[in-house]
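In structure tokens, one chain follows: the form predicted on its own.
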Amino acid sequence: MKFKAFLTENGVILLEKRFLPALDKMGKICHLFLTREHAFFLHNLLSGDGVQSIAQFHKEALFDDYRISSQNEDRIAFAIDISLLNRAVRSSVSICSELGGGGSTANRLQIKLVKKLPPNSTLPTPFLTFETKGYKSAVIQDVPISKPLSRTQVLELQTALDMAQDLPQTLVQVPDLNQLQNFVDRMKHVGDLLNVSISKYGDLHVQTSTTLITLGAEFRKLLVIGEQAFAPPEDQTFSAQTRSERAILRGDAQSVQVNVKHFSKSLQCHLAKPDCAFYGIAPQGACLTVIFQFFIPGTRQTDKSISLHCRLPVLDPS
């Protein structure tokens, strides 16, 4: 089982400045899943508990001279502490600069899997090692990782990943995540549960309530991807809640209940600096899905080399 590669300048920026801070908000520990073509950062895919997040990078988006081999179809997966990983990346970048890297190939940042014998131990321990080589010196930083997953566990992770790629039939685009975040921050003080409904008309309705107060927000006429429908004109005179209920009865909308903290946590993915976000409800209300879209810099074309989406578990209304 071997893995080594060089982090590119773009890869460093993507990880240090954008994705690792966002993923750290999802949870302290994630699985790093490496294949021949991709690197995945996966939260809660095996535990099935909490918000699932899936960050996918084509190898060229992060790495140069990417080499991987294992007896499991060249797939390697292990658990890693996101904050320790981010600290190692930041520190290594700083050392590169001090050594006069400035983009020089002599100071490139190499990342590889190694086994080392820790002090006072007789068992070799796996690490993800960052090595920065200068003209006369080299600086090595070791990030502890779990024992690599077994063949059975990797297959289980791959199956969970494949299942998590299923898209809702209707997605609505939320153009302003900050506005949505402000609403949710206020709702956190009201209750723990959030009712989310999404219609084929392009309406997103979020609401929390207690016996004393109901607080909701509605985003209307959003861009719709997938199954669409036209809202009946007579519905325009009704309240947001009534419109949502009528759309659900007609089969033109779905509604789920999620933990307001889970919803707020998913919004922390704005730290990865997506260009827009889409919300959708999986068939049979299996989960609430949030898909973050990234554009190629300077264009409105989707950057297919990177992707990020979250799946929020739904709660039983009863």
Contents of the next structure:
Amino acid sequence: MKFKAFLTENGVILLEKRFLPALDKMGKICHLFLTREHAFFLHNLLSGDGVQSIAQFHKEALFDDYRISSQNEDRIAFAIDISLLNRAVRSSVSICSELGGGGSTANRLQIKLVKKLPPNSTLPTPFLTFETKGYKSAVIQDVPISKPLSRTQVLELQTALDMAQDLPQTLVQVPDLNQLQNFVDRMKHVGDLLNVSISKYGDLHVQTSTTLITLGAEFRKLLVIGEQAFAPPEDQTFSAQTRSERAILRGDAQSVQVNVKHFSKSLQCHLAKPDCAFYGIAPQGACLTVIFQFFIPGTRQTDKSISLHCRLPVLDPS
Amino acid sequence: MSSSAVDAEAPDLVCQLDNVQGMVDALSSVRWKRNQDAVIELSEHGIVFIVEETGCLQAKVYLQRELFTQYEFRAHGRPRFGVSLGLFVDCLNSFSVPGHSSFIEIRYPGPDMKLLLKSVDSLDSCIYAEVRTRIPDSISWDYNFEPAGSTPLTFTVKSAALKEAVDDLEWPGSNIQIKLQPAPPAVTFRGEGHGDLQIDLMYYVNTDLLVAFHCDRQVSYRYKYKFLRATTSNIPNSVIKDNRGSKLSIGRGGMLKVQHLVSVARSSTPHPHIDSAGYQQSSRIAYIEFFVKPEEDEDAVND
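Please give the other form, namely the form predicted in complex with its partner chain, since only the form predicted on its own has been shown so far.
And the full complex, kicking off with our chain again.
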């Protein structure tokens, strides 16, 4: 089992400034899953509860000189502490820039999988090692990782990953992630459960309700991807709640209940600076999915080498 | 986006406000603990929130009708109802968007005697809330504040200084004595508990701090520290930033009245809906009043 690659400058920026801070909010520990073509950061795919988050990078988005080999179709997976990983990347960056940087090949950041004897231990332990070669010195940082996943566990992870790829039939674009985040953060003080309904008309309706209070927000005329329909004009006159109830009865909308903390967590992904975000409900209301879209810088074209989406567990499937 | 269910009978009150944050600030200043119930009283003059604690402390927030961009009151008498203050403030806070003046409508009663709130900024997005109300408890104690003699005993101090003084008195804790004396004109806060701490505010020595002072005879009363603290603990930042003063008065029987002024002026970004109305920003102030009963065992010279 071998893995060795150089993080590109762009890869370092993507990870350090955008993805790792966002993924850190999703949970301390994630699985780093490396294949011949892709690197995945996966949260909660094997545990079954909590928000699942799937960040996928084509190897060229992060690395060059990417070498991987294992007896399991060149697939390697292990658990890693995101905050430690981010610290290692960040300090490597500062070393690189201290040493003059300039993009010369001399001080590139190499990462590799190693097994080492930690101090005061007789058991070799796996690490992800960051090696920064400077002008006269080299700095090595070892980030502890879990034992690499077994063949069966990797298969399980791959299956969970394949299953997490199903797309909702209707997706609506969130108008303003920051504003929604702000609202949901304040909503957290009022209730624990959030009803989310999404219609083919482009309505997103979130509501929390307790015995004492009902608090909700409705966003209308959002961009719809997938199945869409025209809103009946008579619906204009109704309240947000009535409108979404009618749309559900008509089969033009779906509604699920999620944990408001999960919802807020999924919004934290805006730290990864996506260009837009879409919410949708998976078929049969299996989960609430949020898909973040990244454009090729300077264009409105989707950057297919990067993808990020989250799946929020649904609390009451009825 | 009208709610059809309540149209059948005209509600007691429909009003609109363009500065939610100001209302949140004003109401937060009377939140001194987690679970508090508030009584809301509606009248043609405005909305009053009343919060009480164990018959010793009462706070009132006056939101006069001038603070609202629209105020339609149709009830006979003065409808009163109870809400959970914390929940109401948290809910109101959800309507406030930083850097953006939020425009909301408040309506009472809605279906099931609920208090209804909704944002009216935009046609394509809307925040709404329905707050369950309850029948209010009767007010346990009459807080009628009456002057102690022919001349009022009052002083006005910079809110920031008052808050600082009360915060400092936490160290001795327990009871705090407030003494007013005419010659030399001064106010003394004194705490005796885990050690003594005395804070003197001398009128004329520092008129920046003690802005006004009226006292014709010496009085002294003791107040429970926790109640005194409740009057200043949540003074909104805007009050400190605007360098406002708080007025303290001592009435018959040593009842202490503390008054703060909280700005409910809308933020600088103009709102297209009300530009023509030409509101006087300076007059858009919410009045906060606290009434604190003195401790029984006062020993000093009183009226």
